[in-house]
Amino acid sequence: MTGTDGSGPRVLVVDDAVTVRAFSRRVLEADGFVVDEAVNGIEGLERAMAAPPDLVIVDVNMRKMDGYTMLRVLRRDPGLRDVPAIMISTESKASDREQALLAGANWYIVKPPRPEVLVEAARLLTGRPLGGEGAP
């Protein structure tokens, strides 16, 4: 999906890190991707349910409410629950990763995320093709 004035795909970048959210701002806008914020999942909840994105990603450890919560609310409502969504964290087991899928999301990242695992995940969760703006 695009913007209606022909912008690329929505990203809900939700994380409390500010530093976070500006590296993932900055590397998902550069390969076309148009990028919101929240800092909790309870604001990324409502900024999902007023305009409905095209990928959401999500931090684990959170106030207010935690992504594994964010995820499984957004599971719940039928605007939303086929959004797709990367959670990223810095607890790198294989059980955080099971449990994140098992909240409902359909990538899982490791922190810090280097810039190509970023976007190539993004791509494929969006649609996109892999490689430049030209790949076919």
Second form
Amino acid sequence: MTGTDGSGPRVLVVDDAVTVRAFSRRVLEADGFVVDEAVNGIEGLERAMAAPPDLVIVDVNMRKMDGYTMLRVLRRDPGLRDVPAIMISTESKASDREQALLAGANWYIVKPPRPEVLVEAARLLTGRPLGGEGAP
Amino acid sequence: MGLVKKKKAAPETAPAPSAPATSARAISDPAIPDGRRDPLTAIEDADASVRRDAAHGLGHAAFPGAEAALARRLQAEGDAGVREAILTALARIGTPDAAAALVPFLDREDAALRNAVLESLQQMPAEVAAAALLPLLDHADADLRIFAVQGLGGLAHPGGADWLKAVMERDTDVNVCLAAVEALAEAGSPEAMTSLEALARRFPDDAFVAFAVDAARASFHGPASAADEPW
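So the form predicted on its own is up there; where is the form predicted together with its partner chain?
After this comes the whole thing, all chains and molecules, with the earlier chain placed first.
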């Protein structure tokens, strides 16, 4: 199954770093996910409202709207509040993880993302069977 | 880590720490129109619209001490519109003092404020922003080094590529190096290829580094075959 045939779970990747978006797309599409992208929280919310995804992956530090703010808005929207969310960040301190969870994240990944970790977390949060290495 | 991110509760009308005494400038300074309050005082007003107007005024006239007053207010400001006005004013002032006043906010826990501060620094003259950001490249906190790299990468400064190349060759944190790769790829700096190759050798087992280096290489020279399956 490929992610480009439109049949897999839909993942919205929100990150201002083009490399992170491209990497996530490649890894997730190879595992059967369908990937959409946005470059900041505002665009992420617009895309999520237009077509609710099965999972969002959100960076913390972005221009216009940061990831925490985006998740807080997402969690207040009746149509999106149950969409699982992974927060991805360079910030690895316990307080950063805590802040992400408080904002509404279900999972936290420290950059740079490892392919197997990204896939396992995405599988877990979208209800797909796990395989390979365990989640962090 | 040298600095600890500071949690700040910021109610809209919280007084700024060490607010300056009321100035007598309003009566005597020709820069202040008749009937209007001294912006250095008004920036601490309880009314957000007054504070916003004061910030705007401080950004448009050469008031001594404006940078410090704006930064002091920014520490406690909870109104988004006033924050925006303060950051715009400091960017407009664009002096070394204005840049120096903004740098400490990059360490705040408030992600929206950190990102807005970085944008304000990038709106200043490149040499001013660079002078404020360059010392952060040696900071013990990798998060601050990342902000410095992102800030420097967005400046139109002739030294930009060299600073980012040095980061890729020397910084021990992979995310700081990757921030430099991202910035260089956006700027399109083919002279950075040697540093990119060195980075790939320094982190040989990291799939994301391999991908990022290949992506940067492709942006400089067109797609390389190695970029097909980097892991």
